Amino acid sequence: MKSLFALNHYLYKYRILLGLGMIFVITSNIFALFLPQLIRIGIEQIQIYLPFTYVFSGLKISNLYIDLIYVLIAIISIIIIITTLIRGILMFLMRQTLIVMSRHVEFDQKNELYQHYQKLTPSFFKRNSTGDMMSRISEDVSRVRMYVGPAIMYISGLVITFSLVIYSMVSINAYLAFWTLIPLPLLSYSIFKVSKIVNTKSEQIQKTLSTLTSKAQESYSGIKVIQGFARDQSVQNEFEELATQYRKESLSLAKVEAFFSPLMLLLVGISTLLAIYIGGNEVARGRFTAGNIAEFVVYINMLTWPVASLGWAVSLVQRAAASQKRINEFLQVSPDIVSGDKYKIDKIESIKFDKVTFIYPDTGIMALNNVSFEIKAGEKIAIVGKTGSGKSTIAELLVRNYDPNSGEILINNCPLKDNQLSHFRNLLGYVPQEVFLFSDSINNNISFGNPNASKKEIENFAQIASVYDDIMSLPKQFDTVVGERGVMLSGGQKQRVSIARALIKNPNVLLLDDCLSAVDSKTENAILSNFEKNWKEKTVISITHRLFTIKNFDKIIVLDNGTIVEIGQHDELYSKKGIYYDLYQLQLQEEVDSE
């Protein structure tokens, strides 16, 4: 239950709705007490006047008593109808406050969790599956809502009903009340034992559901690989095995819940029998009336639905506790990267890596070791090297997905970590190595970089990225929906659309992380030529493995095993006959072999 304390700030936020709801719960239960009292009054009055109808049988006065009884029944019936209608209205208002409050909490919690996801660094998303994150923001939050709304409503109603009914029963006849309430301790013990079982099973069910969701999401994303390797049946078997485990655990929980409700009804039934038996003896001794017995039976039956729903309500609480515990696990993960607030620059004049060393936290691999270089505004810089040399790590550090373990990254001679993060990233046009397109139109994917861009601007930047002709050849052109992750487009088209998306931001610095690997050399040269024409004053950092396209760059940085081994222009590096020369010769030979 401790995990549910995290919801207290929501309950405080919506305290007015919660308070009104509690008022309606109390008042609706007060009006419910009128029914057994009215039934008692009716029976007692009938008992008083009914004998007179026999005494004066055959006389006119007998008819008067009969009419009087009918009038009493009519009056009591009207009062019962009125009180029932009022109670119905109060119950409607109770749901309109407490259930509405739960929907507000659900909305807020989903947004809180989603916003928290966006603050977390890539290492978090590498450690946790997409299916698990989706399960927590959907299934778990929905189960928490059932606690905030229905569970609170029913449990509070149960407590108030019990309090009012027991008080009324004791005030009428403490002796009879004692005997009819004997099953309550057994009821409490049963709730305690079953709650522990429900909590354990609920936690396990949620974990299994997350695994099941993750498996489904992974299968959908990798359907081409699954079909390509003809592993359809084996993957189906794995999914079916997980689904069977989920069904088994759910049925196990359902059995516990199925046992709980009949047990509650049995205990209520025993109380009813005790009320009739002991109450009958009390009537025989003249200490009680038949109306009192009827009143007690109605009181006991008033406890039937709350008691019957107790198992369900407790199950809701236990499930919510298990779900909130899982939500808290993610909410308590602190972002590795925290935005600075000391600087808010308007233009990137210089970028400097000063003795930067970085080790990936999840793998322990040293990606960069004592790396230092400087880039000035307007320069065209290329970063090259073998696979695993640390090229992409420089991009990850520059966009501040990670912070270096030692050394410092300076922007305009000011530490990057002291800059306002979102503002700084707005000055960058970043095209990552793994291109991602949204399942939307090409038009919206490009304008994602600048939502206010005009149609003409979108088309212009598509031309600069050398993807305009490809788009115009599509049936719906810029309105073509690319599908999940851009599945409708080729690898090269996706890369060029993502470049257009970065360009339309009009950033100070364009950072290309090997994002032209799927296009041919001719198209890559055309794109870089467009940069030269349209972006002379812009800073371009190109991380690439193609050396033929960077001959005219202002500076080429060569990495090897996480360190800078060479730095300079093409001719300078080529003449040294070092690592750059070897890479260039290797690519030259590959070009010859391919021809």
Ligand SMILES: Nc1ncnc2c1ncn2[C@@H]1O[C@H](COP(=O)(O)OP(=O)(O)OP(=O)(O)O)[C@@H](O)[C@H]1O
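Just so it is clear, the structure is predicted and the values come from calculations on it, not from any experiment. Take the two forms, find the largest set of C-alpha atoms that superpose within 1.5 Å, and that set is the rigid core. Residue numbers count along the first chain shown, from 1. Compared with the form predicted in complex with this ligand:
Core-superposed comparison between these two forms: the CA of residue 268 exceeds or equals a 2 Å shift.
Once the rigid core is overlaid between these two forms, residue 34 counts among the residues whose Cα shifts by 2 Å or more. When the rigid core is held fixed, the Cα atom of residue 180 travels 2 angstroms or more between these two forms.
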The other form holds:
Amino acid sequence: MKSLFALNHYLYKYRILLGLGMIFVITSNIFALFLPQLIRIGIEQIQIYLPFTYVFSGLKISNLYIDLIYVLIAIISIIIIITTLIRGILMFLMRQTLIVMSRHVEFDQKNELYQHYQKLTPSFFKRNSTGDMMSRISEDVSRVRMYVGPAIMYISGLVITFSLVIYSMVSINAYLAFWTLIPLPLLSYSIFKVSKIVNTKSEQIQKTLSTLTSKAQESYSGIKVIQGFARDQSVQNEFEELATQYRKESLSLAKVEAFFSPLMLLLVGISTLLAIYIGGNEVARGRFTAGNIAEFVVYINMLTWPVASLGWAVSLVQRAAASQKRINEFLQVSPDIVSGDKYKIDKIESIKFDKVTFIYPDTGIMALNNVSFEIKAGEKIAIVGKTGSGKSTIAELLVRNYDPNSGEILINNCPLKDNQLSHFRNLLGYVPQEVFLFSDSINNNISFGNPNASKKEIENFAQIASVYDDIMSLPKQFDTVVGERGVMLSGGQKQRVSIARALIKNPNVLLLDDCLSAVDSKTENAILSNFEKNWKEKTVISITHRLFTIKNFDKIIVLDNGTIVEIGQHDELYSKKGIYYDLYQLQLQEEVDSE
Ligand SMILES: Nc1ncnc2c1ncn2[C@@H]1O[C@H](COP(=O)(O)OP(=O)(O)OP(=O)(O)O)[C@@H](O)[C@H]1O
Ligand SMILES: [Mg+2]
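Now show me the form predicted in complex with this ligand, since the one above was the form predicted on its own.
Full complex below, order starting with the chain above.
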């Protein structure tokens, strides 16, 4: 339950709505109490005047008494209608305050979680599945809302109805009150038990349903592989198995739920029966009026819903507490990377890796070991090496997705950590190894790098990235929507669109992580010479597998197993006959083989 305390600041924020809501809960319950009393008064009045009609039967005065009874009934009915109307309005206002408050809290909480997600680093997103994060922001938040809104409303209404009704019952006849109230705790307890079973079952159903949906979703995205491997039937069978399980669980839930209202009616029926039987005896002894019996029956009915909802409300609170605990867990994850605030540079003059060592936290793999190098503004640098040698890790450290375990990265000779992070990242044009495009138009995907870019600029940068002709041959050209993650484009087209997206930022430093791997060498050469023409003054760091394209680069860094083994220009490294030479020979061989 403690986890729900995390919501107190929201309750405080919406204290006016909460306070008003409480007032409406109290007043609407007081108005509800008028009904049984008015019914009793009505019956008592009739009991008083009815005998006169018999006594004077046949006389004119008898008709007068009959008229009087009609008038009394009419007056009481009108009062009942008016009080019920007022109660209805108060209940409407109660919902307008408390339920509205719960929607506000839901909105705030969703935003709070989303904002927090935005601050977390890639390693958090690797550790937690998308499904889990989605369910915390949607399902868990809506369960918490059920506590903030309905549960608070019902529980407070229940406490008030209880105290008022039981007080009235006891003050009329404690003995009868005692007997009629006996079945109610039983009702509450059994409903609590039933709701628990219902909840466990619904949770299980929810889980099965989410497996079912993710299974379906995965098979839609992997349909090519499924059909290509002719596995349609077995995938279909797996799906059917899950669907059967879902049906079984749903039917079993329906059975339990079917038990719910008969049980409630039975226990309420017993209470009513007791009220009439024992009440009747009391009337015979003259301690009670017939009006009192009617009043009691209405009281019992008034208690039914609160007593029934008590079990339900308690289970709502329990579920909300469990959900809030899960939400708190995520909110308490503090981001690994925190922005510095000491520097806000306008230009990257130099980048220096000083004895940088980095170990991936999840796998414990040492991806970089004592790496040092320096890059000056305007230089063209290539990073090469075998797969898994740590090239991408250098890029990840430079954009500060991770921080080094030891050593330091210096920008303009000042620690990268002390730089204002988003400001620094704005100076970088990073094209990650794994291309990601949004399911939006090509136009919007490119202008993502600079939302203020004009149509002309977008076209210009598409030309520099050598993707302009490809785009123009598409049916809707720049307005073509690329589909989820860009599925409508070829691998090489996606890569070049993402390069255009980085270029349009007009960054100081262009950081390309193997982003031309799916492009043929001719196109790669064209792009690099475009850079040469248009971007002379820019710093380019290019991680690549293709050694022919980097012959003219100012510096080539050769990585092997996380350490720098060679560093220098092409001719230098080639004549050394070391690892670079071997890699180069290997590629020459491949080139000859493929011809
Ligand atoms: N997110 C990660 N979590 C844990 N270990 C990782 C992660 N990313 C990479 N590694 C490990 O770190 C090492 C270096 O990986 P890195 O991605 O830097 O290699 P790379 O040189 O870019 O390779 P490639 O040419 O295949 O892209 C590898 O051994 C890899 O298994
Ligand atoms: Mg890589």
